[in-house]
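Only one chain is shown below, in structure tokens, and it's the form predicted on its own.
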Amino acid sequence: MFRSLEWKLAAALVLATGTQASAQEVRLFSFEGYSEPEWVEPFTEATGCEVSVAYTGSVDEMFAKMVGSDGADYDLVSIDTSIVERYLDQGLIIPFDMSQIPNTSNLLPSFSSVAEVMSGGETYGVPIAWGSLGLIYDKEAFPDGVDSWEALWSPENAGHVLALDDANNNVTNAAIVLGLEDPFNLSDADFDAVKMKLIEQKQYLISYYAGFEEGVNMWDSSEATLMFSMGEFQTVELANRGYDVVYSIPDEGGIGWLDTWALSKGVEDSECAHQWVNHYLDGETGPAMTAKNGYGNTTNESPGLDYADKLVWLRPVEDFDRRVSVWNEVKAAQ
């Protein structure tokens, strides 16, 4: 995360102060822009509950680590829509108290009643953020733009390619870039599509990355000027380090993704999570959020986020642990 020293030395006292900080702090597990100084600092100040991150750089890892711990380790996770269901029926995530989260009244339409949250009439993800897994390329290097996805597996890009290393995210972009009917549910013979897309690929690419910063720092270090990106945020890093990028849904569609918090079932300090959900919807953190990391947020309508009609939403997969397994597959690949 981009974050300065200060606030890294803050973060680390935060951790080390133990049953102090203990008392009241939510600990968090999240992608990198969830959890900046701007709102962290004023949410303390108002609530006396100090905030500890842990960073994930997939989807993958966050929930390993969830299993590996039964959810003991972290008080929030930020989830998407899709795999809430993957999360309770592992019983990772608790249902939240929505009386004390009177700010989801500021809600947008679009995200005040999403049934992928929802399970036996209560809630278990409250939505914070949306975008999308796009095309990011080098305006220099295509100034006519990039209008397919084929390009990552174009010869002539061998060695200027980078990609998520992600399983259900990789396996559903290629399902999209095929045209496959229904990239959330894939027949055997789609599988064997996929996974024979993904392998071509390789020969193509500089390497796969995790995480925002990881994937920024290797465009950085690298001949990168085609990248499968994480989401809006790598192009506003990419621009910060001097960057003439652009960030693109190509014409085949591209996959679009809503978060949210979602309450550990080891939550420690339930008050304090609460509270923290209730400030990300007080209607000043959402667009502070989309200002600095280019997230569309759920409180406030967005400007230039105006592509969402060319994606396609993360839903429940046919089976998840399966495309874990074919994308293992795609990277042991010679």
Contents of the next structure:
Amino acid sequence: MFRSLEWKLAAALVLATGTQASAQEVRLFSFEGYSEPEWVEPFTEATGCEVSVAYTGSVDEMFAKMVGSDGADYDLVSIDTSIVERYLDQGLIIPFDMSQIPNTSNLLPSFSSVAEVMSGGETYGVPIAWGSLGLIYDKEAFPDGVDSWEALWSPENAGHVLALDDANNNVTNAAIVLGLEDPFNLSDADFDAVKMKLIEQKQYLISYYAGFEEGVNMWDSSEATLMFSMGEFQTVELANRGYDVVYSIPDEGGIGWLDTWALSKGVEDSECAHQWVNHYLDGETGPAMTAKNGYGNTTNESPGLDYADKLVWLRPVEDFDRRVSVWNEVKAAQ
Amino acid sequence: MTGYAPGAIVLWAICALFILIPLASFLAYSFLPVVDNAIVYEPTLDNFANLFSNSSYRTTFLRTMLLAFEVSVFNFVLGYATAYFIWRRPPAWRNVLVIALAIPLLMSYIIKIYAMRGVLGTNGLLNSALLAFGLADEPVSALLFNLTAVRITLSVVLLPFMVLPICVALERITPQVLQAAADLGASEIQTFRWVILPLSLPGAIVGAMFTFVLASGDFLAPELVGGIEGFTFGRLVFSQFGLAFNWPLGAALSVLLLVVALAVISVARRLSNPRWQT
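Requested next: the structure of the form predicted in complex with its partner chain (the form predicted on its own having been shown above).
Below: every chain and molecule of the assembly, starting with the one above.
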């Protein structure tokens, strides 16, 4: 049951023990699915740089850890384009030396000049993957499919629903479900409506989860048939465990994200970090990632990901701290 | 004896370095504000005002105290029964049982909680057993992802902290005392009620104190098995440090937890040693 988790732990251990001996290393802090053996091993062979990975459970956790350590613990972070500005404001990331990343010429046109990752003429993020926060449902329980997020608010499904534990994504998604005009710029009344909506959902939930793997584990040990997903990768993991599930973007739309590698202020081996980013855009890593984990990549076409036009792409929000505190109030509510 | 032995000075230094200074820094942090994700060094009482005026903090705190109390009471009974059972075995058996009970303390805490999830889940050990023995027609989902799961998990995980002090207290009761009670014509029940229980109660109170303090600050079990009901004070503290980057508010919340823990410890200390009562 923990096959893939064990695999990853073993891989991380092997990689981690390797780093003790070698001075060359890149330390990644990212979501799951960006550092699989299929492209880590060729990278280490080609460059001599070892790869160590720390996984995060949520956007909030990642930011808090980066602020807490002032970036010293990691070389590269996987952050989505909407949050680059927040990292910049805190001075947590520094610009790339683009001359060390010639493979950016492989980027597809729609990813080659993303405004959110630029500041003062410098590049602070290199797009590597895109995807969505869709809805996963069990095919057997819903033979006719699920075409609305309201299924996660339906008394019929009480006790069968999982949702992720992440402030910004929950607030944004609830705003999308409510059909609010701008889910990234909420008024006081909008905030109240979103908070009520999220509190209303609690009675139908089994639990919140933090992290891809944790969501899949909870699905495995409960009667879940619906999930507000962290991304395509979870469908792959659930299928590996024998569940017949479908990933869908409901009619209201869904959150779309574009993740980038960003260079931490506390980077130690800058050369290895640049080489890793360059390796990611070599035209082979992207398709391998799409094939294995279901994320869209930024260098080649991504077969199967045909819902990009239904996505609401993440943008910077009006007040991130307020969203975190609203989310805490939702979790504490009875 | 006057003056300090060198050993005592070293011990005080270790205590100061690893316990007192970190705690003092916590206390100091709790008086600082956060502006734009940065901690500002201008003392204020805002965090405490926030702490006492926010009703969701208050209800979460009370709910968590109740949870810790329930776990303590449950483990008091279960732990006493277990310790008593161990104590009545022959000495060779006793050691084996005590060691068996202590082994889980060497395991990673998070592994134990995951193991409990494996036991309580719909596809878990307990449900398989219920189905196999015909005690249920279909898997019971009410065992996991609620407060009951947190109660069960904390009780199981914290049981050694209850049993071990009681075992120590029972071990201290000399056979002569029990023989004297028998010579004076006390029945087994009377001996238990008037001799064994009073002599072992201090151990049980210490165990209950351990259980309460550990349960009230825990954040992993509620997160991993508690579902949406499992939002406890420990998780509130964690979210301030780990998610919201509001260390000062987290520190203020922790100070409240620390005050409660110290109060419980001092009450337990009085109750468990009658000679200190004045």
